[in-house]
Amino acid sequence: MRDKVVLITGANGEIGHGLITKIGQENRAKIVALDLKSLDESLIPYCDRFIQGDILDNMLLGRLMAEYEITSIFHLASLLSTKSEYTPETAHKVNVEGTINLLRLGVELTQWQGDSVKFIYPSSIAVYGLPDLETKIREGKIKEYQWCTPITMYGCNKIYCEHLGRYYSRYYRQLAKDRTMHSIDFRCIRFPGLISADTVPTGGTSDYGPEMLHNAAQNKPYDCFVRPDTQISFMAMPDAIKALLLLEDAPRESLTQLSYNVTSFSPSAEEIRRFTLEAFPKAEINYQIHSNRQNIVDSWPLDVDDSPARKDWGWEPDYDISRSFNEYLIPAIRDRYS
C-alpha cells in the first residue's frame, strides 16, 4: 500500500518554504520534497521525505511513481526570470523539459491511480508583454487572454507550460488508439511579484522591493534598479500560499478556466520606498537605472484583473500594502537582522 502525499518540487524556494511550512503546521498532507539543494533545515520536520535531485531526471521521476501515490503536484521548481535572461537555453530546459516530465509524471499517476491528480503551476505575470508605457496606463488592469507576448525567456516558458497543462489535461495523445479520457487535472496561478519575509530575495526582476527591505534592515545602502514611478502588482507570501490552496481544494466543476490571475496592490517603487524608510529611518536608498531592467518591467501590466478567481475559488487576499509591510514585512525582516 503506497503512502498519499503531495509532491512538492522547488522545495528550497520562496513559496515552496511558504507552502511546506503551512500544509506541515495544517497537517492537511504528506509531503515529498524535491529539490537540486539540501532541503533548509526549518522544512525538515514537515516532511514526510525529502529528495535532493533534479526534474530532469526521469529515473528519479519514475521511482517516485512507483513508491507513492501522489494526490497533487505543487510544481514551483523554475529557473527565474533575471537569471533566464543570461543562460535562455538553459532556462528553457529546466522551466520547460522539467515541466513537461512532470506532466507526464501527473498522466501517468492518473492513468494508474484511476483519480485525476491535480497539478497546480505558479505561472506569472511575466507572460504579459505590454509594448510600450502609454499602452500599459491606458490598458490598466489586464484580463487573462490579454497582451500575452512576453519578452522575456522566463514570460515565454511559462506561458508555453500554460499552453502544455492545458494539452496534457485535454488534448494528450488525441490521435492514439488507446488514448484514455482520464488526464491530469491542470490548474494555474499568475503570481504578481512576491514579497517574503522569510526568504531573503534572489535576484528576480521583481525583487527591487523586497531589496529595498533586507538591505534597509541590513544597514547596507541599495541602489533600486527601476524609476520611482515604476508600478507593477504584488503580493505578500502568505496570501500567495492562500491562493495555492485555495485553488488545490476548489472542485473541479466550479473551474472556467485553466489559468488565474491573483493579486493584492500595486505600489509604486517610490511608495515601496516611503514605506522602508518609515521604518527604518537612516535607510539609504536610491536610484540607478538598470535599462534593460526597466524594459522588462515596463513591459509588466500595472495592475491584472482576479475577478474569475474571486468568483470561481473564493480568492480574496488577506493583506494589503499596509498589512503587508507593517503587520509581516518589517516586524519579520528586522527580527530577522537584529
Second form
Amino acid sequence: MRDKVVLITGANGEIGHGLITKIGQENRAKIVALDLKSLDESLIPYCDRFIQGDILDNMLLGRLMAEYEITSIFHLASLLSTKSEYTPETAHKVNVEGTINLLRLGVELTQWQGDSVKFIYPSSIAVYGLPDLETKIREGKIKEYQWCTPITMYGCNKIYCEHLGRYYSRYYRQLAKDRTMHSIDFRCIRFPGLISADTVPTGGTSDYGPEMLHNAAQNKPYDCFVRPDTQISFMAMPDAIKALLLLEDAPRESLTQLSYNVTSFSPSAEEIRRFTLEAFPKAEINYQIHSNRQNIVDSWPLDVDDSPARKDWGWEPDYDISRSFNEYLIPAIRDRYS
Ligand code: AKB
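Next up, the form predicted together with ligand AKB in place of the form predicted alone?
Below: every chain and molecule of the assembly, starting with the one above.
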C-alpha cells in the first residue's frame, strides 16, 4: 500500500509556507513537499517528507509516482514577474516545462489510481494586460475572459499554463486509440498581489506592498518603486490559503470554469504606505519610481470580478484591508521582528 499524500511544489515559497502550515495544523492530509531550496525548519514537522529537488527532473517525479498515491498536486513553484523579465527563457523553462512535467505526472497518476488527481494551480493577475492607464481605470473590475494579453514573460507563462491545464484535463492525446476519458481535475485561481506576515516575496512586481511593511517593521528605509496612485488588488495570505483549500474541496459539478479570479481589497500604494505608517510612525518610506516595473503594474487590473468564485465555491475573503493590517499583518510582523 502506498501512502495517500498531497504533493506541494515550491514548498518553501510564500504560499507554500502558509499552505503547509494550515494543512499540517489541521491534519488535513499527509504532505510531500518539494523545493529546489531547503525547507524552513518550522515547516518540517508538518511534512511527511521533504525532497530537495527540481520539477524539471522527470526521474524524480517518476519515483514520486512509484512511492505515493497522490490525491492533489498544489503546483506552487514558479519564477515571479520581475525575475522572469531578467531571464525570460529560464522563466519559460521553470514556469511552463515544470508545469507540463507535473501535469503529465497528474495524468499518469490518475490513470494508475483510477481517481482524478486534483491539480490546483495558482495563476495571477499578471495574465491580464491593459494597454494604458486610461483603459485600466475605465475597465475597473476585470472578468476572467477579458484583457488576457499579458506584457510579461511570467504573465504569458501563466495564461499558457492555464490553457495547458484545460488541454491536459479535457483533450490530452485526443487522437490516441488507447485514450481514456479519465483525466486530471484541473482547478486554477488567479491571485492578486499577496501579503504575508511570515515571508517577504522575491522577484515579484507586486512586492512593493509587502516590502514596504516588512522594511518599516525592521526600521529600514524603503523606496517604493511605483507611483503613490498605483492601484492593483491585494490579498492577505490567510485568505489565499483559504481560497486554495476551498477550491480543492469544491464538488466538481459546482465548478463552471477552470480559472477563477479572487480578490480582497484594492489599495493604492499610498494607502499601503498610510496603513504602514500608522503602525510604524517612524518608518522612512519614499518613492523612487522604476519606470519599467511601473509599466508592468500599470498593465495589471485595478480590480478583478470574483463573482464566479463566490457563486461556484463559496469564496469570500475574511480580511478587508483594515482587518488585514490591524488583526493579521501588524501584530504578526511586530512579533516576528521584535
Ligand atoms: C508578481 O508580482 O509577480 C506576483 C503576482 C502578481 O503574481 N506577486
